[in-house]
Amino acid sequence: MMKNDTDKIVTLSKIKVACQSCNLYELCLPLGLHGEDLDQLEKIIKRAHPLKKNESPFQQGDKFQSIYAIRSGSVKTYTIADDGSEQITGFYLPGELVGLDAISDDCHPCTAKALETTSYCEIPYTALEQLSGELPSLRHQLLKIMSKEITHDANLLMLLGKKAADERLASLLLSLSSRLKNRGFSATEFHLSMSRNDIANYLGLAVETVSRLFTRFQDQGLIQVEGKFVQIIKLEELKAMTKECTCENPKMA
């Protein structure tokens, strides 16, 4: 059933949770830091006030200097080409980091942007490598996110150059219900914080044409949609459709 508006609202008590005591720490950074390790994180960690819809923690062209791990809400990244057109380079949910693919030039090649009210905390990065260097198990799962967005990059190329349009749906709603399902939310019910042009523009589509795929799945007996609130009804089907495992990675939603 659908959630009530009152479950989305971000209070400053929930931001300043600590990592130790974060219902996401499975899932971010600090994963595998314990007792003066931790410690030693938090004391770089930068606990900023949310963001609202619309509102962006860094833009394109921006100098690197942090990367965000994102503790509630969502935000997506899209990078304007040289004739203004913007284009979706990932959707990022609770527990998962942005920022990282500006550490190779320095500058941030996208721009990050809230897609509902969002908190985060900041890492800075020149603070969080010296902190890697000290610390093997930090270095440890900072190498294995990067990996997971090199990932990303290669399962994102597949998707948009070999399969058809209603396996690119089934894949992003897929991905979804499987992240959701890691950070203990519902597997089958969930809210899409992001807006039928974003899917599109992400999935290589027509807005119409994901129009229609809603409206198809839905006949099917699918999904089940009620403006953006989706519910899966066959999910085994829907992974059937794709024709392979969906992994799961930062950007994909």
Second form
Protein chains: 2
Amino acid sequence: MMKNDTDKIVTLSKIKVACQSCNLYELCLPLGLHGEDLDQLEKIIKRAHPLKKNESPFQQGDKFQSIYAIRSGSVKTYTIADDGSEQITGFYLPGELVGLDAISDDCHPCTAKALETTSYCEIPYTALEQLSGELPSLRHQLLKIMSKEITHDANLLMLLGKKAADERLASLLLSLSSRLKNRGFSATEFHLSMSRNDIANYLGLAVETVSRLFTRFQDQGLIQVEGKFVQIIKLEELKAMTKECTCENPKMA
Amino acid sequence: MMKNDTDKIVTLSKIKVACQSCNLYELCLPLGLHGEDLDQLEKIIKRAHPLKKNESPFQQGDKFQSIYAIRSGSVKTYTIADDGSEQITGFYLPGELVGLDAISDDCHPCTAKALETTSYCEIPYTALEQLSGELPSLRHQLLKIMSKEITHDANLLMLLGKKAADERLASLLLSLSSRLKNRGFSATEFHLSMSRNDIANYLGLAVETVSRLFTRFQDQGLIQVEGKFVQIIKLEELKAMTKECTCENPKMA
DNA sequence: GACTTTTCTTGATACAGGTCAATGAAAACC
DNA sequence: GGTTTTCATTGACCTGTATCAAGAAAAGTC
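Coords for the form predicted in complex with the DNA, given the form predicted alone:
Below is the whole assembly, all chains and molecules, this chain first.
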């Protein structure tokens, strides 16, 4: 039963999709582009074969060539430290761009790996940077997306720096919920394409803690879990949870 | 004695400095620009009066107008959550750009505050975005700086997600050390312009923990501390500290 | 210079969440 | 279909760091 649901979500895509007809148009790079301009962008975009689960479009240390727009499926990015420990830096959903962190050093600081069957568009960066010189809308949108990535990371910092374990998990669930909603999926029922281990790693927790939290949330009637299938029952309470932090010092200026 | 040292570092700047003669040229936005192009960039840059300690160039929620390049001094950025708790998202040194996270929503998601007397250049964003269309080098450098910000945040995530308290403090000290070095200051002796409280907040720790760590590091002979003045004695050992993480699972693929 | 306020340090105690260990449940593989 | 391997859950225990409390040192203020 879960398998079927996953497939339903995953296999929306056909291999050959133009930006014009892509339902992610509003979320992705081409937002604001039309006619001739959009054609130009499409000309530089390569559409590759979908990735199978666990395949990587690029590895940490690879020379930076392209950024990648997820079309369907999902991807995680992670860095491996010198000591071999892995830190997941993000989960990416359809319409999101992966690889923007490679621009500064011309080399990918993290590895991307498909969490499930995932199709994507490859956008050669040199061409993109050049084209963004000619198309103000594209330039605008690119900078905007990069800025959003910075904001997102800053939020995550807040999360890892200050929040308790339950608030962290709640935040992740809410983030996925709202992003999925924006993409036309249900905000209240969805599949987690990542493992408990991935979630724990991302949130800076132990797997056991994450597992316990899922059952606790369920006991509290906040969510309904069955393996990777999650149903959010009390969205508002989850939201409240991420807000009412333990620390109560409103005097700080 | 500490006051004097601080002043020495802070008051390098004169109010009117053109990018051409600014010693931060290599680190800042104009990198790669010359002659005519550099003139164009300079034309849009405003140079404002220095900020006194605790003054803010912008506040959380302000409409986004400009990004800010620090010329001398230093700045912290922080967000205030709904519950009033504050999370510091970054410390910025000369040559670094503050406010890039505001591009995506056209509104500053954080407040910036001077940690000491700080001079800066204000760069109106609309003009910058437009100009970056005409000047490939500028466009390149802007994207690069934004990408670096993303990478930096990702590192910090790693820090807060996985590392123990002592590794976090070591990382911060090393980050400051190397950034100061790049800016022509000493890598081994410097002032912390931020309070212990700020450090603790940034690293997701309690002030008491930070304080204890400073004394412990000193007892271990790693550093020498006197208030805000820090001298790094064993740079290599500090570096080793940030690498040898507790978790030893090199089997993870 | 005395007074107030803030910042920093140090000690004692408590608890959230990590670690270890064991079992159950899915996937993956042959 | 059974076996192996990976993943998830649950319990018992322990440790690092937060919290509470109190004093010392700086930094502002008059």
